[in-house]
Every structure is written in C-alpha cells, then in structure tokens.
Amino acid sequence: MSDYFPDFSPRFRKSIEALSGKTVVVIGHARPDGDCIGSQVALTRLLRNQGVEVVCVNADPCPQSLLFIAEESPFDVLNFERIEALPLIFVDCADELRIGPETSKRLAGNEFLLNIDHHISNTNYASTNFVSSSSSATCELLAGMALDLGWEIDALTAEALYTGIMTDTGRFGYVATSSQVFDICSTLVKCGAEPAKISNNLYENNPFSRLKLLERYLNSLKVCFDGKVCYGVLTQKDFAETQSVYEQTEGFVDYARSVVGVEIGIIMEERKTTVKGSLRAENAQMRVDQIAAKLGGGGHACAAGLSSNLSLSELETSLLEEVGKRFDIRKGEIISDVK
C-alpha cells in the first residue's frame, strides 16, 4: 500500500463504496485534452472494477491523438436522455460550466456527486470534492488514490493515467513535475503503460494540416510589454485554408512561451461561435488563472484558458490589457519579427 494522498484516499474509498450497484456519469470538460480523457477513461474502468455502473461522456469527441486510450474503452457520445437523471462525477473541471455551456444548462438539475480535479481555481461545486492543486494532473491524483487503496490497475487504465500525467506536465517539464510524479509513473509502467507507445501516439503522429496550421500561428507571433509577452492568433480563415480542426492547436501556445525573455505566452483562436484564449506562464507568480478569470476563464497558476463571445480583435485588446496589469507597464511597441 502506498501513501500518496493520505488526506483523500480514505474518503475516496467511502465515496466509491457508497456507489456500489448504482449508475453514475463520469463527465469531463469540453474540448478534452490528455488529462481529461485519461481521467475519464481511467476512472470509468476503475469504478466498474468496484461494482459501479458508469456512463462516460463528453460534449465533444475524443481527439484523434487520444483514441488509442479511448477507442477500446467505455467512452460514449453525449446523450442527454440517457443521463439527465443520473448523478455526475466531474473530472478535470475547475467548475461545473467547463463541461460546455449547453451541457451545463441541460444537466443543472442533476446531482453533482463528486468533483475530482487539480486546478487552483476549482470552486468545490460538488457534494464531495477531491481537489489537489499541488498535483500535476487529475490523473496523478486518481492514480495516487487508486494505488493508495490497492486497486488493480490494468494496462489500459495505466496508459490512460500515464497519458494524462505526461500531457499535463508538458512531457515532465513543467514546474509541477515532482518526485511523486515519477514514482507514480514508474508504478504505472509496471502495470503495463508503455511510454514509447504513448509518446508516439501523442507527439509523433501529426497530420500535415496541423503543421500548416502551426506555420500560420508562428507567422502571427508578436512580442510586447518589453519582451515579456508573446502572443499569436488563428482565424477561421486559417483553419479553413489549412483544412485543420480545432483540436490540432494543442501545444501551440508553448512556442510563444518558449521565446527568450517571455514570461507569458498566449494563443487566441477564432472559432465559429466563440474565441478561445490560452495562456502559459514561465512561473506561478504570473497567476494566469486570475488573468483568465477576468474574462470568464480559469485554470492553473501557470496554465489557463478562456472562451469569449467577444470578437478576436476585442478579445486581443481586453486580454492584453489584463496581462499588462501583471507588469504595470505600457504595452509599448509590438514587434512582429520575433528572433
């Protein structure tokens, strides 16, 4: 028996034991990423092993790069008629609105049973909350509690958990990557997770359209606030002309953050009905989750996002205004030729 989350694991056991023989919904945030899909797939498989019937759903389809963990797992298309009366278990959602605007409205009357997450901005909106803001990923929290409780973790469940941790640590490069992360991942490998296979599916399997879209983003990059901020935009025209899809922007913002001297990197994406913004910071003092919250978003101290009904140009103005407050300086000259 391990002892990764001693404050959570005993309560988690009691919460799950109370669900034996019942049917619950495991739901994650809209536009799911690796930690979301990994958490949903892993928790669904773990709960079913504990005698709990689970419906695993998301408002948006699983990204192509993550099908290797979801294709053979119970991951369903959202069907409101099937789940409207069932209690909900949220994973990787800082608040109940993260499951999508329409979805959150339709499910507002459901019982918010459990909330399992690692975002610092989590609002503790469920009846029982397991929120560890010091954890690198929701999958780290889930894996640690499962190991604490001595639950069996099969190979596919281990791969789902490892995937979530790998993606949310930026391939084990972000500041939240601790010795515990490596210890848990070592155990997941022993359970059957294959690091090379996971890495290949996530990072070595790019469609050409994604690279063309990345070219558009890199060409749009600008630097401001005395070189402390780098941001770029993608328009609907960029998506159409490169024949790419929204999910293919995953990881783009890290290119902006990686520029020498940059403390905050940003991507803004014009979508059909909203504009999405993502922020990444060099250190937690930037609290980009608080910046995103000013415009209806949230997230982590170093990584946050938002969706807005503003136009792309309006969001650019508003977001840069909020970012500028972190530095208390004028935006200054915008430099388009990033070197």
Second form
2 protein chains.
Amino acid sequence: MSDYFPDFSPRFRKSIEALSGKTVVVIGHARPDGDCIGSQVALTRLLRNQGVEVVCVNADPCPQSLLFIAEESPFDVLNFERIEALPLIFVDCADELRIGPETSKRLAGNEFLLNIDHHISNTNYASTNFVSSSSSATCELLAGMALDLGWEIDALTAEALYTGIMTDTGRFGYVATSSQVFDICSTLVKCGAEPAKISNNLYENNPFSRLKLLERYLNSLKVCFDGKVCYGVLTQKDFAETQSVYEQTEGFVDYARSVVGVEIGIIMEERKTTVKGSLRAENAQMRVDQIAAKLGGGGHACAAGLSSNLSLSELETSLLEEVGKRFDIRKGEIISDVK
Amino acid sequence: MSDYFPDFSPRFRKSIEALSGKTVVVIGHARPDGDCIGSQVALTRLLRNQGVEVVCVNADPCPQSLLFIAEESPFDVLNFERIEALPLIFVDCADELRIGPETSKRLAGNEFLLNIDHHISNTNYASTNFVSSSSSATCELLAGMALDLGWEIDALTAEALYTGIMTDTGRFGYVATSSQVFDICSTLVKCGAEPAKISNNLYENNPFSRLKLLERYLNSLKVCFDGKVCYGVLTQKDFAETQSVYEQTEGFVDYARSVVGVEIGIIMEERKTTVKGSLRAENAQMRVDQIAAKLGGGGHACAAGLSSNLSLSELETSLLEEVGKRFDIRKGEIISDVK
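Structure of the form predicted together with another copy of the chain, please, following the form predicted on its own?
Starting with the chain above, the whole complex follows.
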C-alpha cells in the first residue's frame, strides 16, 4: 500500500464511506480541461465502486480531444432540475465561482460537500476540503489517495487520471513534475493506462484546420518589451478562413511563451461578442493572474485568462499596458517590435 | 537494488570492470539527438566513476539545445589522431555505419568493444552487445543497468539519462513508454534530474526564427493519398528569409504526422547541396524505413530519414511515388490535395 497523501487519505475514505447509497454531483470548472474532466471521470468511477451514485456536471461541454475518457461517464450539461437538491463535490475548482456564473447562481443553495483541488489559491469553500497545492494536478491527488486506500483502479480510471496529470504537467514539463508524479504514473500504466494511446488522443489528433490556424497565430506573433513579451492574435477572419473552432487554440499560447528570453506569452482571440485573452509565464514571479485580474480575469501565477468586451485592438492596447507595468516600463511603451 | 535488466546488468559490470585504468572512446551516431548525447554523457560519467577514462566522439557537433547536458563532457569532434588506437563503445547505433561515413572509415581498424543500444535492427556488431529492443531509449537501458548495479547517479548523469528518455519517447508519448520508463524517471528525479529545467531547455527555448520557420512549414503542408499522407517542404529561401539554421527543424515532421487520419508525415528540407527527407508514422506497419531505403536512407519502422542528391521537386516526386506504393495506390497518383 502506498503512502502518498497520509494526511488526506484516511479522511477521504471516511468522507466517501458516509455517502454510500446516496447520489452526488461531481462538478468541475467551466471550459473544462484534461485535469478537470480526468478528475470527474476518475472520481465518478471510484465513487460508484464505493456504492455512491454520481452525476457529472460542467457549464461547458467536454472538449472533443477528451471524449475518449469521458464518453462512458454520466456527463450532464446544466440539467439543473435533476441536480438542484444534490450535494456537490467540486474538483479542480479554486473557488465555487469557477463552475461558471450561471451554474454558480443556480447551485448556490446546494450543499458544498467536498472540495478536491490543487490550486494554491483555493479558498477552502466546502464543508470538507482536500487541497494539495504541491500536487501537479487534481488527478495526482485523486490517484494518490485511491492508491493509498487500495481502491481498485481499472483501465479507464487509470487513463483518466493519467490524462489529468499529463495535461496539467504540460507533458511532464512544469515545476510540479515531481518524483511522485512519475511514481504514480508508473502505477497507472500498470493499471492499464496506455501512454501512447492517451498522447495520440491529446496531441496527435490535429484537424488539418488547426495547423492552418496555428500558422496564422505564428504569423501574427510580435516580440516587445525588450524581448520579454511575445504576443499574437487570432481574428474572427482567421477562424472563419481556416474553418477552425475556438477550442483548437488550446496550447497555442505556449509557442509565444517558448521564445528565448520571453517572460510572458500571450494570445488574444476574437470571439463573436467577446475577446479572450490568455497569458503564460515560466516564472511565477510574473503573477500573470494579477495582470489578468486588472481586466476582469484571473488564474494562476503562471497561467491566467480573461474574457473582455473590448474590441481586439482595444484589448491589445489595454493588456500590453498592464503587462508593461510588470517590467517597470513606462506606460504603454513598446521598446522593440521584431516583426 | 532494482532489477530492471537482470540479463544484462551483471555482464555489464564485468565488461566495465575489465576496463579499469584504460581509456575508451564513447561514440554515438552522426547528427546526434537527445538519446545519443544523453547516453554519451551519462556513460562517460559512469565509466569515470569506475576508473575508466573516456573521449566522446561524434561526426557532427552537439545540437545547441543539448549543450546544457553536454558542455561538461569531453566531446571531441573527429580528432582521429587522438583516438585511432582506442577501443570503441558504441551507444545508440544500430550498426557501425551510423557513426558517419568518414568516421566509420577512419575507425574501421579500432576494436569494436561494446555496443549499447535499443534499436530492433541492431546487428550486434561489437565484441559484447547490450541491445534491448523493448527499451524506449538507450538511456533507459543505461539508467536501468546503473540502478541495478547500485552505481552512483549524480544530478548531471540523471539529467542526461532523463533527457535521452524524454526525447526518445517523444515526451512520454510513444508506444515504448512503459511502466518501467516512469519508474526509472521517478528515481532519476530523486537523483537530481529536474523535469521542468530539462523540458525548458529542450522545448521552451525557441529562437523566434524557429517559429517563423515553423510557420513556413505549416504553410507548405499538403494532404494527399486520400488523407493518409501529409507532407511539407522547406526551401533554401525559407531558411534564409527566416534566418534559421538547419537543426531548428527538429520535430517539425511531427506536425504533419499529427493530422487526423494521416498515416505518414513527411518533411523535405532543401540543404545547400542535398535534400534531407524525414518520415514519421504512428503505426510500425508503415515501415517508413523501407520507404527511405528506396532512396538511400534508413531508420526505424516509425521514424526514418534520407539525404538525397536529387533536387527538391525531383525528390518530392520520387518520394511520394514510393510512399504511394505503401497504400497500394497507382504509381504517383495523388488522390486529393487539400491545399
């Protein structure tokens, strides 16, 4: 038996045992990602093995690239009537508002039963909270507790947990990628997770249109603030002409961040009525969440986002102005434009 | 003590112990990659700890992106006078010609002492051969044997071994990514390998020019043979106008291979006097090594390359003709051109 989360696992077992025979909602954040969907799928299957019935809920549908783990699970997008009296188990949500504004309002009266998460900014908003901010992913925490408790992890559960870890570590590239992460993944592979299959589903299934959209994004890239910031934009025209859908921009901002010397990478995407901005930094000191917050967004110190009602060019001006302040550079001054 | 390679490790210990006090050449293949350089660096350090002196040799210089592991090691590019009497330890070389045509000729008289490799096509060309074709990387084999033998693995050695595994598994994405791979990586992290630092060095250090070159490659992509093949080209003009160097195309071909439905991805690069072709497949049945061999190249079933004296457009015609045969499609017939 493993001992990954000695402070949590015994309490977790008690929390789940108390739910036997009941039905709960496992809810993740809006615009769900691999760690969110992976956590929901895995927890659903673990709970059912413990005699707990589950409904999975997200404000937004599961992305195409994650359907391979989600399609067998009881995902239910915003069927409020079915769930308004059920207790909530939050996964991968730093606070209760992450489930989306409308969902949050509608479920405000539900019991906030459990909060299982790895965000450092987690506000411990539920009756019982399992928050491990040193973990790379909520899926690392869930996998570790399940292994500690000797719970059966079948192949699909292992696949879901591995997916969450692989995506939230940026393919084993972020600082939280610890020895324990690899140790847990080794066990998940023994349980039936197939790294090649999962990697193919996540990263090797590009619609041709996505590569054409990436070409547009790369074409738009500019380096400014003395080489410290790289940003690019995608317009409605780009999406239309490449016949791409919005979720295909996943990961694009990492190209901007990956440029030698760049501290903050940015993508701005023109949606139908709003403009979406995403910021990424390698160094947590950049606190891109604070930059995003100035324009109504939020997130992590190294990864943040916002949704704005400004026009694309207005947001470009405002966002670069805020970014510039991070480098103690005079308001709005762009020192060098490479392209 | 671990037991990763019980058939190899005791024999490996004996082979190395017999070299105590001697000097050997640790030689890798031409155009060295992460697993080649990682193996050379790690083996050098392991050998020195066992009292064996080492010269590292490659026909081509270490790529920029791998200098972070190589710069402290005794790499010596083609200083034949120094090494012509020394025994050779080959790493990551399927046969003795992989060290490059000129090097191969000059060192034909040296003793072929050890052959440490993971290629299925390895010809067991040395006096003693350690070939594990089920391993993801030569570095997996080296790490496993060192751990089996309880040899000290310091931080830089761990980093080198991890680099080889990470690159040769395609960031933990290829089929050889086993439970053992993660188990070994967990230990390497304990020994001091820092996944985030390594990942940053390998994948997050893009010269801006590389992204502009990628933009050109994406722009050139065409899908043919009923969606089964995606190929793109880079001309001398592309390299010149983006101010890129040849090694910056590393990984580009994976974009072509990643398109939904594509079985074979191809890149053709116009060099000064030759054209370089690289082929990648997800499925080993594609045997892209056989396709490359038709044009004077070779490699693995899923990853192969060639260097041709044909012009870019001649190679495009010839290579697509050979690729077409793989799909039992009439000679040279391109069924659909998306772009």
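Positions refer to the first chain, counted from 1. Between two forms, the rigid core is the largest collection of C-alphas that superpose within 1.5 Å. Keep in mind that what you see is a predicted model, and the values were worked out from it rather than measured.
Annotation: Cα of residue 216 displaced by at least 2 Å between these two forms, core superposition. Comparing the forms between these two forms on their rigid core, the Cα displacement of residue 28 stays under 2 Å.
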